Amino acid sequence: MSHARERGAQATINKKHLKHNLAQFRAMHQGPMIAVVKADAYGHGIENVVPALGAVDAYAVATIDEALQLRSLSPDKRIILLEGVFNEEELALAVDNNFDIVVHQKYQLALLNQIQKNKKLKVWLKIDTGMNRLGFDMSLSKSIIEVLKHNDLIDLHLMSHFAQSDQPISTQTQQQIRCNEWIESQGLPFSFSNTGAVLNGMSQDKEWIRVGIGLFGISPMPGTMGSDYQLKPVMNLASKVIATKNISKGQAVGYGAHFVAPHDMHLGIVGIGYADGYPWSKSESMSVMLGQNPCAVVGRVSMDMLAIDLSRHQAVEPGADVQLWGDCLPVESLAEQLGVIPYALVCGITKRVKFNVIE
């Protein structure tokens, strides 16, 4: 069998799957939807995904630089700055580019006094209902809401964030829901629910849901896969076998000699490593897919390559395709093996990996 000769580390982004996932969330929630595309669209490449997400009501990112890049791709859609602005220069950029800003600290409230009289700004007041990260305490929120509601230059919205949306019946979540009921009673546009909250049926009919990782076909809930919610993986990370090698029983593989062959083995060396974003780990249970066949990773992952057991696939030659995660191997499954969250894997893809977008 002949294969193209190349190193082959490539992330394929499937826009059809992205649109499918968007439709799934539209079916779950009838109200407005915010697509969270921070961190370069969770490692998928913001320029790759925005053209497929035109049906959302707004985008959200973390930083002003992300927002400016996004504005160049989407001239007209609402863009929400989830961390808000940090100084007068960023406020001016936000106003000039029609960004919505989240306000979660007193210094940001003070910055709002710099708004020019001919500009109206969409502001999301972040209320801390128990996450204890960003936001004003509930005890302060009522007075702040009253002040901002009477500012003619501000179009006020309210926002909070679930800490345990994967555990809807936990004490903390139930306490947050009670706080959210008070927020909803203020009669302003509001946003509480992230991907996990929507998948668990916690979103309110009229709220602006914030969907991030779920758009990319990944479940944030431990022990579940995106496919459990009819979501499809948007990223397939793959590479190629660049070399094959026979070793004898007792020979070690890779740095530190952590793996010693229990029998004669046929190995494949795959052109991807931790410098590409495939994680280094002490785990001895990692595997990749050769077509429909799982193959164990043997020895430690190197910076540029890893070794796999091809003992049952003697005919495999350099150039054969290997999937690291995607359609055949859910990224959630690898994350569980490694004791990390799937976000860390997709967000960790580096610039060495070539991206390929398919419709």
Ligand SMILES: Cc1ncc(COP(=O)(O)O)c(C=O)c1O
Second form
Amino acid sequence: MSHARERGAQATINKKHLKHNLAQFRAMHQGPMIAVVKADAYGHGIENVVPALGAVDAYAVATIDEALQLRSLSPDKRIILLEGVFNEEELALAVDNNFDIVVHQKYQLALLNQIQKNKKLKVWLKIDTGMNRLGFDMSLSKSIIEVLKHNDLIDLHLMSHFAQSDQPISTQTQQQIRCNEWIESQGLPFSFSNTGAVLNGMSQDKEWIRVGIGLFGISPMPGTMGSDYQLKPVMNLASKVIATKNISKGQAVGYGAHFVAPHDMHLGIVGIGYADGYPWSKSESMSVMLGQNPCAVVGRVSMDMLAIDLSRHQAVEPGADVQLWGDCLPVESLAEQLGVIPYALVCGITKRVKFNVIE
Ligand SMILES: Cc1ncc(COP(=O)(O)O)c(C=O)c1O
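Mind sharing the form predicted together with this ligand? What's above is the form predicted alone.
Expanding to the full complex; the earlier chain stays at the top.
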């Protein structure tokens, strides 16, 4: 146990685990693989993860700024803009930087008429098979495919997205699979599946799978952990005890005095709070790990700190390490206790958390 005096809020990114998870998906899927690294690689830090993902066939991000940052880290790999481009400037940047673009709305089809360079643009036509978010209706897709297929400046691919890939195969998923069969029959490269679809056996051999959360060792399926699928957590979020104190039965702890000590207690104050990305709500159901021992979070999480019950660990002193999630405490279980998804927890880590990479 380290006792260095520092605030200590730290996310440790384990590249070995990242490579292990990538190898797991490679073993599950024969076809090409896209690593979805939007939102700063789901909060893991894009510059921390890209060097470990050299074996993927392409990356996908949400915004042009994310794509430009990624291009500086990865000069040659395909980068797909999942929401496509919004205006002519973004289209020009996409052409200049060799980005693949998703096209999901008519205004984006119109933008394609602006391509002037004698260089083919890789386009993923997004087809809405039931998610009702982005994409052209099935009824319109056939004619759009016909037009784009014959445009010499466009290298056409097709994409759809499952709405319930984190559940056992539902009626809606069956319908989406039937639509995907039609998409596959068009004879173009295609992409349907995210992490849940791959882990739930909905993916097709030849498709370009789009894997995000699973690469980070996290399961999207409610009630399961990454370890259930032989995945390993890539992020360990930790901090340190920065103060200890004894309180008497009946004394309250923290903002709002919501927690009242049921007996005399020994408390630790940990240097992490909601401004670091640790969740604020329902603090009464959360715990942290002191080595292998769970300790309850007591009282409301503050902006920069939280209090934990050290009554069974009287010897703990400032400087002791505390894990918020990771190897000893899966982020999936904290998310489940809070009624949120693990995606929201890892994506919520803020810039003031120090990042540290294990090679
Ligand atoms: C269009 C699309 N494809 C793939 C993914 C990756 O999903 P997951 O992180 O569940 O693998 C996302 C993530 O939000 C997405 O929006």
